[in-house]
Structure formats: structure tokens, C-alpha cells
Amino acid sequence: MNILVTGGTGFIGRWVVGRLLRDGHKVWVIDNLANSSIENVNEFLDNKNLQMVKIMDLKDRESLHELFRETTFELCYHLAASINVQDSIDDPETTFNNDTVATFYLLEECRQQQVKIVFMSTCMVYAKASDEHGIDEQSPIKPASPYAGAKIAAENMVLSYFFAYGLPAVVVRPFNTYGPFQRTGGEGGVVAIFIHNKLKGVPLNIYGEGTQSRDLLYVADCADFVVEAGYSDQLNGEIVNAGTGKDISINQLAELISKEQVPIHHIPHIHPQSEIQKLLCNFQKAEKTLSWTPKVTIEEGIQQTEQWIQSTFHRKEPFKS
């Protein structure tokens, strides 16, 4: 097929890419480099499937407009946004423009050609889990932020084209992503930044008492699912989650990377309006619809993280962070 990706070269898109081009797929890679780089891309851009990686905003609509005139797509996997909460409650007016007015202007491109489109969405988005069932596609949403909500805006909207318009869409909601790429810094995950800290011999810093848990999925696991979301067309018109069914408090996670090598400090929250006390997922829609089931365990993915950003480390230009 030829497929599009939005937001290709940032941490789970270039894990999507690469296993589109291992399945043999012609791939066409969009990104404003925001949030990422060119340089996580490098290893595929020998590959003849790689047909362009553009550094172009989707706010830009007539470069957007001929893209979609030059190539007919089949496919279209949106991963591009504004994904920081902190930066979303201090200018919630980018985010809003980023995470939905661009989802609006891309959908109309798909739209016009009958383009599939896959929509990554986010746990975010979720109330709290109340129990140990965990939170499913139909459990209760809250949007704590403006992030969240431009999330659900967005989800909302590529769900009514496929009911208005009949296109294929589906909204993918992967739990706590974590892996190799992932930026240590403000906008990365909590695995990335407390290994970061503990490879430089820094305190882990924790927001609040740590009592907070999460579902930490693993990058290679939620780029398949997402994937696989593309090609089955059982899930058009239907939101589905992906992690790992186990959760992990944020104060074991601490523990777990630190291996007492390095402190851990209990700091203020700078957004407790916004957070999610238990975030738990049921991902049994997956499993019954795509045969989808998470292979790596977080203490397997936190290694092969930590070996990943090692290596970082020793490279002439560090990675940004």
C-alpha cells in the first residue's frame, strides 16, 4: 500500500514507520519537527519504500492539499500532535490548533480520496480506573486538560466522518508509551526521564507522593498495534485500547529503574489538577479483534531503554533531550 504518516520521525511514529517498511509498504513520512527529529529516521532512509520524509506542518493546508493531489494513499496513520499537558494549560490555544484543527484539515484530504485514516489518540483522554477490570473503551472520560480535550475534540471528528462520509477511521488510545527514542527531557515519558536521571547520577524526581500508577506499554508493542489497527477493517467507526493490563506505581517504578544508585525526591506537583490517579488498561477489544497482546514486560523494556539511552551518550551530537 502507499501510506502516509503523520508525526513519522517522532518517538512512536518512527516505530510505526519502521515496521510499515519491514511489511513492505511504500511509506511517505510528514513532521514539523516540533517534537523530533530527522535523525530518528536515519536507518530507514535507504530503503526504497521510503518514498519522502517532508518536514511540513499540517496547519500548512495547500502544501498539505498538494501533497494528497501527487500521491493517491490508501492508508493514513495520524500521529502528529502537540503532546506535552504542562505546555497544553499554559497555551492551550496550540495545542487545541495542533491536536484538532490540523486532525480537521487532514481528514478533509482523506475525505477526498477515501483515505483511511488511523487516529492516535490517548489514555489521556480517561477518568481513573475503579477497579481491577481497568479502563476499557467504554469507561467514562475526563478531560483534565486541554490536552485531553483537544484529544477527544479530534476523536469525535474522525469518528463522524466515518458515520457522515463513510470513511474508514478508527481512534487507537495506547496507554503509557515507553522505549528506545523517547526524549529525557520535558515532553518524554516518565521511563525515559528517571533513566536519563540515573545514568547521570541525578536524583529521580517524583511530582506528588508517587502513589500515581500506569500502564507502561512498550514502543515496539504499541507501534504493532497501531499498525495493525490500519489493516483490519473491523474496528472502522470504533475507538480501541492498547496496554499492558498491569499498572506500576510511579514510586515502584522510581525504585525498579534507581536500584538504589541514585536518590528519589518527592517534589510539589506542577499540575495536580491534571492528573490521573490509576490508569489501568483493558485491552480486550484488541486481543478479540486484531490478536494483538503485548510481548514485552517492563522489566525487558526498561533495560533495552536503558541500553538505548546509554548509548546516546557517546555519539558526537548527544541526542537532544
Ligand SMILES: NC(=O)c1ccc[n+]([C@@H]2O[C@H](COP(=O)([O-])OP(=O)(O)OC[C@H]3O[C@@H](n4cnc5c(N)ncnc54)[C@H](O)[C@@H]3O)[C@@H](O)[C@H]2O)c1
Second form
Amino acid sequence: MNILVTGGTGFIGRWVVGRLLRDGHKVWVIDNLANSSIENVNEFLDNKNLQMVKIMDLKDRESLHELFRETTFELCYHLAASINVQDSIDDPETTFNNDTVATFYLLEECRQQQVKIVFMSTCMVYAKASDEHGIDEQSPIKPASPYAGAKIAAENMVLSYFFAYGLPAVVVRPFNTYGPFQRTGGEGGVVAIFIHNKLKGVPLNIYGEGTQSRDLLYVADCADFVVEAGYSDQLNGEIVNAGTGKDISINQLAELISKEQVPIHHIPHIHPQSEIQKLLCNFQKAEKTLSWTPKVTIEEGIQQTEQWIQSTFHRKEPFKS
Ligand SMILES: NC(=O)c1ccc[n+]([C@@H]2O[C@H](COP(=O)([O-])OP(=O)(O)OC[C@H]3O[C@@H](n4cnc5c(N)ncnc54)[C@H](O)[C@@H]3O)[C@@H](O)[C@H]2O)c1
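Structure of the form predicted together with the ligand (previous: the form predicted alone):
Up next: the whole complex, starting with the chain shown before.
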């Protein structure tokens, strides 16, 4: 197939691109590099099926339209977004424009060419898990931050194009994802930040009490899930979750990563009002419809991530973290 990946030089995007190329598809990547580096796709640049890595902002409607005029896509994975909760609280307009408005522009192009779209939403749209059954696709949602609000708005637009125009569309909600290529600074995730601090010998800082929990999904498992959701015809017009079915508190995560090598500190939460206390995924729907299950344990995933972060310290051109 001819496949477009937006946000394809980003952390999860580059793993999605890798899987699609391994599956033999022709892949076009667009990204404005706002939160990523072209280096993330370096290892694919020699692949003859990688058609284009275009540095482009999705809000540039003219260029987007031209791309869809030039190329007939069969599938579009839409991962480009502003992803930081705190940034969305400080500057909601940027997140709204990148996550909702840009999604609308892309949807319009997909509608005109009848291109199936996989919309990358997030577990951050949910209210907290209330029991060990975990969060399934029927669980209550809550726009606790402008990031979650913008994603919910975009999800609804995507699904409306399925109902109103019959556009094949699926909304995927992966839980918190970690692994190699995630940024290790403020724009990254908790696992990358903790490992980076451990390797640098500086304390791990936990916001609040550290009792908040996350269901941490290894990035290769996440990418497989996202890609397979696009291949399936069963999920059009639907929402589907992916996670591991196990959650870990941030206190436990810090201990697992630190291994008593660096101190663990608790500091005041920067956005307590937008914190989700318990995120635990119920992924039965993905298992049933896609035969997808996560393969990598948290211990293996942390090891892989640590090896990768360590390797970036020795590069001649430092990885932008
Ligand atoms: N990381 C997670 O834990 C997680 C979990 C669930 C869902 N998601 C979602 O997955 C997607 C990818 O997230 P990620 O963690 O890889 O983050 P990321 O920041 O690495 O990837 C997003 C990419 O989109 C690009 N981008 C942003 N705005 C753009 C615009 N207007 N035009 C073109 N490109 C633009 C960025 O430069 C970046 O490369 C996002 O939609 C995010 O909401 C992430």
C-alpha cells in the first residue's frame, strides 16, 4: 500500500514507519520536527520503499492539499500532535491547533480521496480507572487538560467522518508508551527521564506523592498495535485501547529504575488538577479483534531503553534530547 505517516520522525512514529517498511509498504513521512529529529529515521533512509520524508507543518493546508493531489494514498496513520500536558495548560492554543485543527485539515484531504485514517489518540482522555477490570473503551472520559480536550475533540471529528461520509476511520488509544528514541528531557516520558537521570547520576524527581500509576507500554508493542489497527477492516468507526493490563506506581517505577543507585525525591506537582491517579488498560477488544497482545515486559523494556539511552551518550552528533 501507499501509506502516509504524520509525525513519522517522532518517537512512536519512527517505530510505526519501521514496521510498515518491514511489511513492504511504500511510506511517506511528514513532520514539522517541532519535537523530533530527522535522525530518528536515519536507519530507514536507504530503504527504497521510503518515498519521502517531508518537513512540513500539517497546518499548512496548501502543502497538505498538494501532497494528496500528487500521491494516491491508501492509508494514513495520523500521529503528529503536541503531546505535553503541561505545555497544553500553559499554551492551549498551540495544542488545539496542532491536535484538533490540523486533524480536521487532514480529515478533509482523506475524505476527498477516501483514504482510511488511523487517528492516534491517548489514554489521557480517560478518567481514572476505578477497579482492577481496568479502563475499557466504554469507560468514562474526562478532558482533564487541554491536551485531553483537544484529542477528544479530534477523535469526535474523526468518528463523525465515518458516520457522515462513510470514511474508514479508527481511533486508537494507546496507554503511556516508552522505549528507545523517546526524548529524555521535559518533552519525553517518565521512563526516559528517570533512566537518563540515573545514568547521569542525578536524583529522580517524582511529582506529588508518587502513588499515581501508569500502564506502561513498550514502543514496539505500541507500534504493532497501531499498524494492525490500520490493516483491520473490523474496527472502522470504533475506538480501541492498548496497554499491558498491569499498572505500576511512579514510586515503584522509580525504585525499579534507580536500583538504589541515585536518590529519589518527591517535589510539588506542577499540574495536580490534571493528574490521572490510576491508568490501567483493559485491552480485551484489541486482543479479540486484532489478536494483539503486548510482548515486552516492563523489566525487558527498561533494559532496552537504558541500553539505547546509554548508546546516545557516545554518539559524535549528540541526540537531541
Ligand atoms: N508517548 C506516549 O506515551 C503516547 C501515548 C499515547 C498516545 N500518544 C500519541 O502518539 C502520537 C505520537 O506521540 P510521541 O510520543 O511519539 O510524540 P512525539 O512528539 O515524538 O511525536 C509527535 C510528532 O508530531 C510532530 N508534530 C507536532 N505538530 C506537528 C504539526 N503541526 N505538523 C507536523 N508535525 C507535527 C512532532 O515534531 C513529533 O515528531 C501523538 O499523537 C501522541 O498524542 C503518545
